[in-house]
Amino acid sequence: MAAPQPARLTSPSREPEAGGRDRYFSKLVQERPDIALCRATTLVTRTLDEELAGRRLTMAQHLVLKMLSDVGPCSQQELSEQLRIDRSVMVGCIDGLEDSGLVRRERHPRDRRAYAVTLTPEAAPVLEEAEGGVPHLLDRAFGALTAAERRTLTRLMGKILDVG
């Protein structure tokens, strides 16, 4: 019996359809990069959700902890803007991290009217564990791409997002 193959991203659109329509999606995504990007985003999001199911952190929470670790205390607004996470989603994200004892809200050192989100000592091992899983997560989400193709994709996404 052959060894099971690792799970790969699959799209329901790859299934052949009756009447010769089985190549429509392939043609469409070659003509329309907007549609290709949307469908690829859906597949990557599904993979990330599957990988993170049952783990301690959501992807947004992981990103918040990483940013706080890298740059220090930030307001929720700064986190929301820098991570491109909707402000209403950010509130729930921070609430969950605070309930878990991984962050706390303190008066912002530069603006006493605002609050800064700060890491607690308990956050370090949780973030380390989450970061340790990133290579596997990337391999699963982008396994169809070579290392060079991943670098190219990263560069192109940065260009589209006006950050690279």
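Could you please show the structure of the form predicted together with another copy of the chain, as a counterpart to the form predicted alone just displayed?
There are no partners or other molecules in what follows, just the one chain.
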């Protein structure tokens, strides 16, 4: 049986849409890497949001715990700079972690303007759980890419971000 086709505004065309009005997106992303990048990120972000929905930490909170675990106590300013999260957003992020008992805002010993955001003992298992979920999250978001392609993607993004 014929699949229900949406009405077409131009020639019904004998061939199966050989100009590609119904595949125009494909053409677009092949000639505009900027559009392709933005649309792909929208898709990846949606997958991430779904994946994080049932978990205890937001992505930002996860990254904060990870950085504190990796480098030790930090000021909110340092966390903001390195994680590329605005300091006005970082406030609420740390609020949530403090309410959950995962970090404490201690005073910086030599600069009383800044906090020394510090992990509590309760943070370790929560961070471990979040880290354990990362591979599955990446598999959902980048399932279409091989391991080598993911490494290539990482390298290209690194160049755009001017790191490494």
